[in-house]
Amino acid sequence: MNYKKLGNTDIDVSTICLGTMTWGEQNTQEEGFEQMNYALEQGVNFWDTAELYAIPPKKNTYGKTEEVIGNWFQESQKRDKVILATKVSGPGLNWIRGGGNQYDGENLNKAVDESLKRLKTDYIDLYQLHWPERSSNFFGKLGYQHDDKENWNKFEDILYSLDQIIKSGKVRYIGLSNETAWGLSKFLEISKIKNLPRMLSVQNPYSLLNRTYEIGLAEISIREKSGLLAYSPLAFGYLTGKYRNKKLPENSRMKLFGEKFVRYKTENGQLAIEKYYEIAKKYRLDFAQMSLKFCEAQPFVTSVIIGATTMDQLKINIESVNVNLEESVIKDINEVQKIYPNPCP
């Protein structure tokens, strides 16, 4: 396994992060336990979850994934072996604390306490804001629509509340998710000026089909040591090749929930997938492993979040750290990016 520092801390996290959002929906608790046991044995010490999970978000599965992890901690007694990341949900879901803005002191404290209870632990290593309270271009949106009349918690107030939570011992470090370059830079600026906790990571989408992170956020991540935790590195499985030729395997995410994730169904996306598939075939690489390794190799990436519904998928994904991508592979990948730039943002 490979490791990188989490932000400017001395914590070493595996460059493969165990994603968990299927536990409690597509995966049972027993299967989640099996994944956690195997991942830890392979040196994966970094796990990511959220209060919102399982995915897709539903009232009756809210918090289920954290409960699975908590039950494993209780049974295995291995909480100290894991760097655990979770997220507080942003606004918009009425079954989560009424659905309004979530990042004031009261809601943040309530969310942390509820996550700790489900996770059966007394601390969270990395606590992330799942998505901005302000309207911005995240979750596949291109372009920005400004609204002067919006109300959202000031960054300084959010950082102050998180500072109090950190001082209580319930959270060690903080990070962002689905954030923009402006959002990350403002959080970092305020934390520096006001001597408040700094955001150590940004969990955003990044894959061969969506390299938009490189445009504005990559430089900030490197210079400020606030690295990317890349989610959807396989684009919901499209970059494994299993959906080629319009196939929809039984129990796959796109078969079950495809109508909720249309961003991966663009015409140029399908054309790009074929080009990337041919590159993997040309160099005798596993398509999924090539796709994951490309992400892991980027200097602005701290860790790549994998999500598997079967043990075979999990093993293939974790093994990607041992793949070597020659310069010719990278060159061919970049040529496809020029023809089909970010077809599935």
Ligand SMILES: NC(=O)c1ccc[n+]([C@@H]2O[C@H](COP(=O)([O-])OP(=O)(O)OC[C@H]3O[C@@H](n4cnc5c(N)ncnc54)[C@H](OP(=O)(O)O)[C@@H]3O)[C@@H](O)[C@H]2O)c1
Second form
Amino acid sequence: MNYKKLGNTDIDVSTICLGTMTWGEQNTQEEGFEQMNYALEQGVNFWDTAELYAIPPKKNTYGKTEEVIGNWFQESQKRDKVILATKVSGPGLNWIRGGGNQYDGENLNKAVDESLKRLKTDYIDLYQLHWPERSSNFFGKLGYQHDDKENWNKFEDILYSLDQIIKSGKVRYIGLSNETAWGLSKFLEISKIKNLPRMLSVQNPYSLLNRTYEIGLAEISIREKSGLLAYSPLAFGYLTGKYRNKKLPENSRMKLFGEKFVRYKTENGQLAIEKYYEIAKKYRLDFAQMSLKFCEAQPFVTSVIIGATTMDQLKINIESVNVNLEESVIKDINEVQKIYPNPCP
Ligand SMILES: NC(=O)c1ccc[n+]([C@@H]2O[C@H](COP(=O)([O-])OP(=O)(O)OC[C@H]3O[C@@H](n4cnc5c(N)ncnc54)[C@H](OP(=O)(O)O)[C@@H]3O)[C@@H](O)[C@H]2O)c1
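Just the form predicted alone so far, so send over the form predicted in complex with the ligand.
Below is the entire complex, every chain and molecule, led by the chain shown above.
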């Protein structure tokens, strides 16, 4: 396994992070336990979850994934072996504290306490804001439209509340998710001016089909030591080649929830996938491993959050750290990116 520092701390996190959002829906607790045991044995010490999970978000599976992890901590007694990241949900889901804004002191405190209970632990290593409260471009939205009436400016209040929670010992570090360059810069600026804790990471989508992070955020990540935790690095499985044929594989995410998850279904996305598939074939690489290693190799990436529904997938994905991508592979990949830039933002 490879390791990098989390933000400006001395903490070594594995460059493969164990994603968990299928546990409690597509995967059982037993399967989650098997994944956690195996991942830890392979040196994957960094795990990501959210109060919102399992996915797709539903009232009756809310908190289920954290419960699975908590049960594993209790049974294995290995809480101290893991750097655990979780997230407080943003607004919009009425079954989560009424669905309004979530990042005020009262809601943050409630959310942390409820997560700690489900996780059966007394601390969270990295606490992330799942998506911005203000209206902005995230979850694939382009064409920014500004609303002059929206006067959102709670950077300092949020950092102050999180500072109090850190001082209580319940959270060690904080991070962002689905954030923009403006949002990250602003949080970092206010932390500096007001001497408040800083955002150590940004959990955003990044894959061969979506390299938008490189445009504005990558530079900030490196200069400010607030690295990317790359989510959906296989574009929901598309970058394994499993959806190249018209017939959707049984039990796959697209077969089960394809109508809900349309982000990677674009026409140019499918054309780009064919090109990337050809590159993997040309260099005798496993397509999934090539796709993951491309993300892991980026200097602005702290860790690549993998997802797996079977042990075979998990093994292939973790093993991707040992794959070598020669310069010619990267060159070929970049040629495709020029033809189909970010077909699934
Ligand atoms: N912050 C956020 O808003 C956000 C959003 C999304 C994800 N995340 C985090 O990132 C993690 C990973 O995201 P993701 O699940 O979307 O990642 P992904 O790598 O894009 O997709 C993973 C899915 O692809 C399929 N797959 C994985 N490896 C495979 C292989 N070797 N061969 C064939 N199929 C394979 C599996 O689905 P099937 O078996 O069902 O086909 C698996 O669940 C999540 O668990 C979560 O922790 C965060």
